[in-house]
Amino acid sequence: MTAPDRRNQILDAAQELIQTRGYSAMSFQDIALKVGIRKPSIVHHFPSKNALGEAVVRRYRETFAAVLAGVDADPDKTVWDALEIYFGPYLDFAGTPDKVCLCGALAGEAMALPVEMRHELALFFEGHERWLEGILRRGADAGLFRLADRPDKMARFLFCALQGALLAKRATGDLQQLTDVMDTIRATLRPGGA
């Protein structure tokens, strides 16, 4: 196996361990374990679980980040088209018994990881916000939209929202948790209204 293959396994298994258990919870030795390797082939690639959790946010932001320019730069979606493209991930995490958001996870923890991966976070949070401020500011300036408030302000509720809402299914096993409010969503923004 190349070496950036086993870097990815190594990523990859992190990013589950941090989505279903988090940070805190997550050791070198869970990796080795679920990669089939030893604790000194992640040293190799990662020197620390710091360095290495730094790397999965900022993979898991880069990732989102390019979907979302992906969506911006594609002349066939609606914004409709764009807003039901960022639920689909939601819906996915939505669809496991434990898995949520990585950044949703981390949230929670915020205040117990190192100054690299908090920033990290906070671009990731920054970034989705932006990108819906500016879905729903020219759905509403093609008429598509209907804003209760200043689409900043709209999309800080949005992204707040859903992230919210795929805790709460996590806590409760219910799905409904997450398509009541992507439901309340799309009503709210409807121009017609409910």
Second form
Number of protein chains: 2
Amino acid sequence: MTAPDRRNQILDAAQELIQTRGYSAMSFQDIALKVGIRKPSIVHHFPSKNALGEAVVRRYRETFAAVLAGVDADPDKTVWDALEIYFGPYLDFAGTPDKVCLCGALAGEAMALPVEMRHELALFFEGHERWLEGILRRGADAGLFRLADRPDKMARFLFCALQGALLAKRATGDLQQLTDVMDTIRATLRPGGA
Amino acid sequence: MTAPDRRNQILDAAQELIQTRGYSAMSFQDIALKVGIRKPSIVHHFPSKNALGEAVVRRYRETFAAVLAGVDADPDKTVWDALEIYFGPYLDFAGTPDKVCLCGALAGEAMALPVEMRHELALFFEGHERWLEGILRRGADAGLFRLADRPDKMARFLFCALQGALLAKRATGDLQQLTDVMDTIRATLRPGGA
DNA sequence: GTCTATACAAAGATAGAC
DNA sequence: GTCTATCTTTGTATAGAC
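Any chance you could show the form predicted together with a further copy of the same chain after that form predicted alone?
Everything in the complex follows now, all chains and molecules, and the chain you saw is the first one.
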């Protein structure tokens, strides 16, 4: 809801570049070109590349968290609805030829990141797994999901599979890498299933 | 089985650096330091960074493929044995504080890689999924595995979950990110399961 | 096969004018 | 808030001696 001011334009450009090329391969020059300004103008908004990187991941994490909290708060949404909503961003990224989840991209180069970014990254992973765990638990209690293992472990399983699938989709160029995994997740959770 | 000659020392150093920091953040200087030589000596063995990167991924892929083919060829190995053998390298990497699968790391920065590396990457993903599919099919036919979906789709699901879990393990520092996923895979495949 | 020396480009960052 | 100009470091790569 923030206005498309310069600061957010820079964050948008940086996020897209990380999602496509990764953090190490992203430069101020690339961002400046995308936004239509010069390199030093970026430094005015973010004192260093590390500070910019941290801001990008934090914004991404918080935006995502707000959406998931909204799903939790909506009594009209079933656990199956929640699952499909959660699939949404993955499908959106997979709709492009070159994007993956910001944090999926960053996870591959974690040791090259400043500690602040690593911290944000860990919070993202843990937050998503905890949210999924809640959905799975609710679904199992209501008899809408059949779980082969504890909700927390199933949540890890599904989350890791989705992140991996998005990376596999881009690496192979095959959209089914993602949609197949989503199908299988549905089949695995369906109570009447095999 | 090749002798630890200079060429392989360079490949080893490059592979470890990619597994920890990623391709973009790896430099000839880092490799030279690890091997104990100077930068230009690397260029003598590999004419460019791209050529070195391609050689690293190809060697990794072929070495892995040979191991998996060996498992297939061994009549004493049950499908459950095969699965545990497949888990081995993931557990080895997760035993270090900073390593992930070479191709899991590269997948995050795919668009920053030369096309030859991207091609090798795709072959790696497809090869592993096809191998897993074979194991799952055999296991299902023998009544040793219970599959919630088609073998090819289940193979994708499990492979992506393992790659994602290794990335999650390093990002959070929590070894259970990987071991939980392996547990859940076993639980999901067990015929008597829930 | 390895070295010193160097070329050349691009990176992150700073100073100071406007 | 954005710019020009510049600094410093680091990157890949090349030339040529040993």
